[in-house]
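First comes one chain, alone, set out as structure tokens in the form predicted alone.
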Amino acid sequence: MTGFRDARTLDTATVLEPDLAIIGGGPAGISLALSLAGTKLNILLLESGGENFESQNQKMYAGSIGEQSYIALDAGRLRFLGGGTNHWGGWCRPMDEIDFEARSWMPHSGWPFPRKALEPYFPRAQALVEAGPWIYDQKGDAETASRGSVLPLGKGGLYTSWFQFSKMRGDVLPTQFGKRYKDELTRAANITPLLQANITAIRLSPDARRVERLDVATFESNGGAGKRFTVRPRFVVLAAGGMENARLLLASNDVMKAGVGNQNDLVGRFFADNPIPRDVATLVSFAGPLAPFYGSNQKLDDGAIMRATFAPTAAFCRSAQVAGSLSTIEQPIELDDLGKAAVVTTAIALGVDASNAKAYSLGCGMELTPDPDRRLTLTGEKDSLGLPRLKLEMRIADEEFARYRRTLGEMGRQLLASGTGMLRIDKHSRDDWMKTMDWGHHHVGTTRMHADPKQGVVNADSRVHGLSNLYIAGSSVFPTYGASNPTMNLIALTLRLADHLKKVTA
């Protein structure tokens, strides 16, 4: 049993030589470690933090937004054990087959490898992040038949589709993983866990093909830079984040002067959150409230926890070139004088009674188009261990906008076919997108993984293209997003990289 460690209690000028250093302690890093435990190589795991929040480590995420509004860069993340999963909505589903395709009307789109690739991995990821059984779009609608009937929708592109929810024992939403998964790291005698190790650099071999390498710094309790030391292992696997990832590997340019990676400036680029625009429109159900699965969270007698939303066939992506969408309904609302003489009317076009109809509005959650121009560099002011921080130029095209307002057409249309209810498109400018625009925290792209070195900055295998012993783990590597929440599918992929691992360290 080693148990953790604290950075802090070590001597300055102290080497440590583990056979595979995880830099970052969130679902990434901790998935890989204990998809890693009992194996024969010795494991060191290294988190910034703590095991609780602490405002000075937080404090190294701070940077700076161009003109697009976006979140603070210190608010959307955190640094101390089990990094994004101490505050994620616990939102889980797998990416569709057609995010993994390359999309003719979507540049820069596709994996190096399809959907099947991670089904193998997807039932360890859905027990890692503790969301009950898999049921999804396979079985949703015969599981929560019980509960409701799905809203009929008329044949087209839009049909209900299914989200799952992380739970940690006792049904606390969400798990974090710190917290749920300390005592098996503990347990681990191939893992050592090492807390509040920042990383400053990632250092090459002089002919810049392999880590030789890391930087590893501490504060002192007082907020002021503390000791200083160094990792040499055979094996690096890079897991800190979207956001950080990048950060490390552009500051890291002692060896490669634009930095690690980054010799066909890729690092940074193709930037990607979900955005989550509210109140998108507003959805009339004829017959009266829609079961509460569209509206909430539920508990199915076999522990799951679901929830409804609309999402669009790859069918429909394909024919109407639009990206991928999950929407939800929120909440019920009432009707303005316009919008209840709407209903009569369409109701006695349709020949249906609208006496019991009931309006919800209608959020969403989207798949943002790559784009190289929405990045992530570094800036001249630096953090208080020496790190220059991060600016993000956030950018998201009026196309996004085009794309899922067809979604909603559509979807509109299919009500009306069905006679079971109408919809009205609430947005009808940039300015009403952004003025309700949230977003989903999940920063992901900014390492992308292709085959082709001169447009991914990882191969299929997650090994950055030209080092020998670096992989990066987690959604900076996704190329494409899809519209479904990373977390478990990333999980999915680092379990992937895992298997991978077992056989290149052998």
Given for the second form:
Amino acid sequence: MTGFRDARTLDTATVLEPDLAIIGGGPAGISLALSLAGTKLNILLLESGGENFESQNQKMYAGSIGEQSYIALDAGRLRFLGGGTNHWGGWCRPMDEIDFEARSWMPHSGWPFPRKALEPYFPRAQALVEAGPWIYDQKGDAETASRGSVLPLGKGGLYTSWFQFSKMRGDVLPTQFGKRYKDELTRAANITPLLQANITAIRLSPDARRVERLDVATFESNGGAGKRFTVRPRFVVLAAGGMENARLLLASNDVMKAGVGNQNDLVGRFFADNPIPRDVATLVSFAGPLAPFYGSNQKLDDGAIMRATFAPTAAFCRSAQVAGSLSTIEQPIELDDLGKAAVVTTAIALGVDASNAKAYSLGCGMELTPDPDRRLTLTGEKDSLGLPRLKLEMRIADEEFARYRRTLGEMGRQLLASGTGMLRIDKHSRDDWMKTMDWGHHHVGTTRMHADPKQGVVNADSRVHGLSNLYIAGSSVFPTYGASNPTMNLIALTLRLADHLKKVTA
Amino acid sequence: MRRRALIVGLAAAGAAVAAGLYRFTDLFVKHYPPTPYDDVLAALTDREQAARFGAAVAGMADANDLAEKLRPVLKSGGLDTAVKADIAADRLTEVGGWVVPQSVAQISALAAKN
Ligand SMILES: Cc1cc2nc3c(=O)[nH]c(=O)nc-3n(C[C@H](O)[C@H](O)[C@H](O)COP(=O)(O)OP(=O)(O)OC[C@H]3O[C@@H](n4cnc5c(N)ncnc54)[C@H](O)[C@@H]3O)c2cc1C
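Could you output the structure for the form predicted together with the partner chain, given that the previous block was the form predicted alone?
Following is the full complex, with the preceding chain placed first.
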């Protein structure tokens, strides 16, 4: 049985027995399946949705939010083949080495391995997101030199770093994994993508040592509950997204009463996203307009799409005890009278000509500190297939803003020191930050990775502690997050998992 | 001959009027009443903009104290040297959110007080 199938066409008594069941057909699930194509594994890729948006499936994502505001849980996700890539922005940047380190000033930080362990998988991940040749910080300045010069910030805590973008098709969104890889999935003789297949429970053996089976349910086309059937896989990879991974584990609580893998009360905790406050600061370039790659995406001849950002160096993060952040030029702005006076006075004092000075607003993607109380829990409310809904308790501490303010302060110092410009910090209170707050929709941390079962849900191989055949793919396993967008990174991690699975299933 | 004298006389009168306008009005250049800190404020090329900026400096010392702080710094090399020394020593401050060297904030505040 290969090629795409619709779960609604299966009989209720059906029992499917693949070698590997992958739960979720987003970029994690699809990348995993593709990287195991052509192996001896008989793979079932179970996807809740179909090939396009359907409201009955999407409604299963609805949930509630605690006191701190956040995006509605069914607004920042899409429940059909391709998952979040059906509406993603295509921003890519590899995580930095320091993102993997245990940082003394950041509780609960650190991965069980360094970035080096992911590096062999970056090229393939980059190819899967179709972001062109690997340029980023290694060659970003040189490759974009024909478009202008990077802002000379001189020695200090921040430098010009580079995003790349998943390829655009005219004005169509970047690579949508469901559409882009449908043919490859169809062609793979050992993969059966099963659409309209909602996993409603992960059933463990009575000794709680392994997954025995998965309960699967479908909707009727009129939206009512449809068939229920069973999958008995040798191995399972949960790849249902950063929130849903936790939900399925917590809701599967017949053998392990706290939920699968939740023996240490960690599942659903440490949720994070990248806060994206807008208009955080005003950057003035004394010499006039910045190179175009600071404010807009630039398509290079080799197909790469690049955009510059300001990132903190690892040394500065350590000395100033700040978290990761990526500060990006938003748009040119006009200065008010005070701003003009600040620029004239400071530039004259520095002995610099600022008669062509140009001002820009800055936005940012911030890294949050891991926080066990920023968490997802189940509520008493259930979706139409009987799965308890999620509640998110979002939290963002004032200290997070204070840290990022230190980074902005350093950028201001560097601009002055290099005589290239100056900076105004536009956020002074928590309200200021929250007023212009966007979020990355980067759901991370809820099934965190740690070698110690008391501190993590999965081990360094992404296997759920205590269970021999259950693995998790996706950014829910990120124990620390960085400020880079997660998708290319989570794909690299998934490819690493694929290599591991090749070994353990052989 | 008389005509020449007339032209010279008119030119001299014009120059005197221009000099008067320059010296006693703000038409060509802004004039400030003398202060005990003119030696410090002389370091500012655009005192008007500095005063505008300085008005946003919160909680600054009084003018005497500011001048006392700035005098030795300026004497040892001028405003640009003072500014560079501030940056090197990380003596930066925020004025209306603007990250500026301390001496820029101080001299601007002094300008705003006069
Ligand atoms: C508006 C927006 C913009 C974004 N922009 C960027 C960006 O520019 N760069 C970036 O790196 N990231 C971006 N992201 C984040 C990106 O979309 C996610 O990181 C990525 O999609 C996560 O991949 P995933 O496969 O782990 O999960 P998902 O993409 O969420 O896929 C999970 C899949 O599992 C399926 N599923 C869920 N529950 C079940 C179940 N019970 N049974 C069976 N199947 C199930 C879902 O239908 C879905 O197809 C953006 C997200 C949003 C919302």
